[in-house]
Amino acid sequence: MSANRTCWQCAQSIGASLFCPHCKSLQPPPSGYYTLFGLDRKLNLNTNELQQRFYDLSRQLHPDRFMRKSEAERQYSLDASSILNDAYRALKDPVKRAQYVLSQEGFEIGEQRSKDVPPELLEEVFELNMALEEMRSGDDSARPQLESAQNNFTNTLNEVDRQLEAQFRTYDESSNREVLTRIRGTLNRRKYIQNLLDEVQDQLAVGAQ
């Protein structure tokens, strides 16, 4: 949000407020999910604060405290609701928060490609899709097979969140492009590791049932 912005109702300077500090017009929101928060771009968030933000910000722009202003101030509210729970949803979860940042920078967020396969679990994708195919024939014993992948699916996603997190501190230290370069690829392959994940615990739901 610009910091030379003037009051649309009152023209005076308001800075970056939402509301002018002279009429107490609530302004335009900004599109900017950080800047809408009063936050720096950081990928490292404290939660708790950011709870607190929300809280705070969703009952200071709720429609219902704008329903005797101006049409103007209705329809800012409306905007500034939507933004806000939008921009809540993504900041609050850090592999969404890091696509956002990723997408203001100009990086292509597109949908997991099956040729993106991490190249250290072409075998093992390969073992289970033999399994999940027997198991899809009604050949029980894949499941103990399936059983261990779910595990080691588990384990590596936790540790591709605990590499996220060492990468979102140095970003966040050198705001260096390459980091998010290779942010961007640790979130494919957490995408792919999370989607052969869901594919193990959905075949064996179903086999259970």
The other form holds:
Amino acid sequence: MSANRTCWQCAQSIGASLFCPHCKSLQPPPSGYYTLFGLDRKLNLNTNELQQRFYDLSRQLHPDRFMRKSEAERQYSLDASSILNDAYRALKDPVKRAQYVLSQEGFEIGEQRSKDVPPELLEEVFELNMALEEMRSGDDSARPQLESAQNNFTNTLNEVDRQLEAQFRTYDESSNREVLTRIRGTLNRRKYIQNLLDEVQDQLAVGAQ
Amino acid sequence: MNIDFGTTEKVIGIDLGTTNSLAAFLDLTGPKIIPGADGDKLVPSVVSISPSGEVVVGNAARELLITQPGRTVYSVKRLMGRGLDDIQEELKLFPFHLASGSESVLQLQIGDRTYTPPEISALILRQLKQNAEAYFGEPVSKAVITVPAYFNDAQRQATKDAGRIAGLEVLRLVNEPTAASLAYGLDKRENGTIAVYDLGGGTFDISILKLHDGIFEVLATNGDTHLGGDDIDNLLLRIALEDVQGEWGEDLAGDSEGVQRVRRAVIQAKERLSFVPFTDISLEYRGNKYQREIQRELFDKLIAPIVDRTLGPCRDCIKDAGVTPEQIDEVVMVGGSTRIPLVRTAVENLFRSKPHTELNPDEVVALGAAVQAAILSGDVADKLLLDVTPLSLGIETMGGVVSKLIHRNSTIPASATESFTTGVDGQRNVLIHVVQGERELVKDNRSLARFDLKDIDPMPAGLARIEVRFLIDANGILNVTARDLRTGKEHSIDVKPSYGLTDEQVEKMIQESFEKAEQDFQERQVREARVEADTILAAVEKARRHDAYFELSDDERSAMDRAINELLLVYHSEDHHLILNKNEQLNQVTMKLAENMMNTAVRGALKGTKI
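Alternate state requested, the form predicted in complex with the partner chain (shown: the form predicted on its own):
What follows is the entire complex, opening with the chain shown before.
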């Protein structure tokens, strides 16, 4: 955020603060999630600290606090708290947080194309689809296979999450764009596995009824 | 709690319920219910309108439900923000008479006039406003009103409209379970995870909250806006009507008064069954008697399917909140229907802990609304509610599919921005269809409104760039703004709500009711001035027989007589200023008499004592 911002109300210099240090009025909020939270842009965040900051900022910015203030401040409060809530939703979840940082860095994070099967999963996915097909046609004998697939993919997902965490650390230390490219790849893979897992769980739930 | 009462106008909290409504406020000792003129804290949400247009609300209207069923409306909350298609079930069971033209906005026919549901609700709100004004002795114009957490945008908007029509500035709509948690948190607990199970007359809500040093953060909410005590009443009513028919050989279904009598009998039996193992459904009507014993066991069996319908939303809510039942420290019970033992058992089984029932389930929502009112007026600074939107918000895309923009259980205010462009060369309009709900296809969700981006400069397809911002405010109501990204200017937007009233319609109703409210306020002030006059005149009359009266000079006595006569002359006028003026004048001229009387009293009291 530029340091030479001036207060809309009293025209004095306000630096990066949310409130004017002179007349105390609320300023137009920054749109960057990390800026609003006053945090460095790190992929690994302490979620307890994040929550505490969220509560503190909510106390300061929520529209409830501006009921008797000017129209302008009420509008800023509405803007600020909606950005704050959006920001908290994104930052508290590691996957959404990474997606946010990627999009801020100019990476396209479109929908994962379902045809792009990660090569190492090719065989497993092929068999799984067969089993899913059997279940759908009412053949319950595929249940054990689906259950074991559920276990396998849950394990893979945990593995991917550990991988992601390591990549986050690497990025936080280096700020290397190549790491972000790798993270995007990991996120796509994760999404793919998550979708599969959801499908298996849905099918198991339907079959159980 | 830190309370700092400024000099600002009082803001009241209102629970606008399906069956009963209440108003409350916060004073230094905590939140309090404002009683009605009849001393009752609960104002039944029943409105009766006489042929001459006089309005009766509350207990008196509930009596008229029996004798004037055609002119009396109850459970109008079930119709708020709804379309004709939504209320087919209601029409079968409730004696609502819809006027023609209800296809666009529902209109209830009462005599030769029609009323929209917000107008009927406004009459209830106006009664509560008057009760508060009588209680405080000053005008009240600001309120916080509670709504079921699962209310959609149209239902919230309708409630806000009702407030405006009643002459109230609605500072905030608060979700009922959240309000209840505020009253509960004030009283019982500062930290932890709680669930609020709210089964009222017409709606069911479940909310799970995290309490953290004065922050009340809703994690998830779920519910059913078509589920409540009314459903139990209607079930019992149907059975009883059949039974009556068997006994009397007469079908009461077409006889509104008869139906209302049976309805009252089954409600009374239902309420008793919460405390006793068996009771009678009994009534007398037109010389016929009906009496039937009902055991709680049978009652439980009958209502079990209704109670079960609350459990699905509870499970979904627990899942969405990301907690396990064991992580929930307490379950708070809200709404009159939670007095039913079967409901308590079902909740206990699901959450695996005994639910809290020590707060009055009828009052806790209004009490919480009063706390929120005090938060908004700045009197309470250490509490903050962070609520969520109950339903996902999306827009229609190709092939009638929904693209979700804001997911359910997002903390509000919440926003999303989306860029729109034209698909054909020279296209001047883009129509955006906004829906609420969780389903994939537009037709399975609830249409909220259509927004028309008009007057786009003609240009080749795909060049226009209009950024639309969807913002759900702290009331849970959608606001939409649009900006032309090429010019950076605000882009005009035309809103066509799918249900409910347009702004112009609300304005007109406000105008009509404002005139009415002015008149009401005026009448009340006149009545109060007369009461004051009565008090003074009675006191003077008594004083005339007092010894002190004869100590006055002739002039003083005739000045008194003149003042009395002048007061009596204006007593029946409609100008309260005039009456108050003469009250004051009489007070002035009798001041000396009062002093003399006081002195005599002191002398009398001192007699016999040694100084």
